[in-house]
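Shown next as structure tokens: one chain only, the form predicted alone.
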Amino acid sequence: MSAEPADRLAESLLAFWAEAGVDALLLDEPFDRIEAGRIQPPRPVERKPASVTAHPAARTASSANDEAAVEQARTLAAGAPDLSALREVIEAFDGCTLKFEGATRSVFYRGRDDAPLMVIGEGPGAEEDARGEPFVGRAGQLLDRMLEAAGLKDRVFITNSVFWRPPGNRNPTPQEQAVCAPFLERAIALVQPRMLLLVGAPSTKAMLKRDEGILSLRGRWFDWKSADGQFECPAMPTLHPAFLLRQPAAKKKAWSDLITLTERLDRPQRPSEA
């Protein structure tokens, strides 16, 4: 097998385990035990010295900063009367560290302001950062094709759990998502969607506060409720289109999720739901 296919296979396998919820390794660095055993006895695992552990006071200060940023975001979001004002507030907000880690602009949303379905991904990538709109790269193009095939193309509001590109396109941290959550919840309150489609593991975990992997959560209905309890609606997790590009065989699972959601969205509403 040539090196290039092997690299793609390894990347695909790592992506599969990441999407399934595996987010830790036994060692900090890769170690080929088979090769090492041929030439020398296995070396002991080096432990990081205790000095690298953050001082409790530093952890407390960091936690306090996060809480202050969340409170500031909550106050600013509550004062935004519409999506245009909310966009301006997000652009001016300095409380999320992602803004200063390589992102060139904030990326808020695209789609209908009164959409019945809100699609929430994890965070902007390089192309999204360049254009200022979410889901416009290869994964976004696949998402658009799926939404169009399901009859949802002009019925969606598309956004993310964070509004600045994480460096290296890594997953956003729970702290970064928590700081952005008041803005996201305000967007939900303004749009008033009937349903949420949570795309990928990071957005699903942030919105539903669950630790299971996306492969066990996808295709199931959950009740999402805002932090202030003023708004709630059904939410369905599904696989991220970037994962589908790496694992094409999983597309039928995501398509099944989308069809199930569309059928419920198109079901006639009872008077109490109108």
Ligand code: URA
Given for the second form:
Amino acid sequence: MSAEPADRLAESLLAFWAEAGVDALLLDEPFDRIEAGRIQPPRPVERKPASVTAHPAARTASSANDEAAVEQARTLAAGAPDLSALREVIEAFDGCTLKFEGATRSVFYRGRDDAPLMVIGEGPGAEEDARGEPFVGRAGQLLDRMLEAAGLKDRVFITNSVFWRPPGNRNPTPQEQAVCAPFLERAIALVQPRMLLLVGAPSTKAMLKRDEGILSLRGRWFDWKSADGQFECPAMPTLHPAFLLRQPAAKKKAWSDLITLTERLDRPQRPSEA
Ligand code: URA
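Go ahead and give the structure of the form predicted in complex with the ligand, now that the form predicted alone is out.
What follows is the entire complex, opening with the chain shown before.
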């Protein structure tokens, strides 16, 4: 029996979402939000009065809990002398609510500790959550193939704007990104990459605080500066590989971005840039 048009429409819509990585309407495990609200608030931290020098990420955090969690993340991140200490601190951190919404572990980074290029995606998906490494699913495999073709495979540090999987692969919220930002900034300060590749709209928005769409920002250079002003480097937004899997025609644009970036990375550095 042939399917009714409405069934076909529903099937096609579901296939579209599955392709986009939305593989669950429900969390993997039952989740009692009322109970969670009682027992799993971000770990209590001593509140400091807001000051004009507050971390910019904290300004986007909407609630007192978010602000306290950002503050706690800043303190913990600043105390991590290296990437393995930072990994431990992230693993133990309870201030990001994503940790209690179905993520099974934190996902920090893969790649070289002294990489000249840092790739920042939006957040772990199901595969990344299962393996504890960023960009290891289908989108990650496409990213790897592109990096390899551009001669960048062994020159990258790959991470995300949040370190726990958002449920159902939804985009991370600005609050979740703000809470993770001090850890990400600490990673950047420790790795000292020569440039950042911001993969997709959510990470671009979190890092550059710009409202234009990814299609107008991609392929352009922006100056990224850490909140404490201690570190700055050029950053280029590009299209997310999950988008490229759905829209193969857009690969040309992402490839052109990668070539522009590689050319700059390979250009001999002036002493002032070293
Ligand atoms: N998409 C991302 O943005 N990051 C990952 O780690 C995986 C998929």
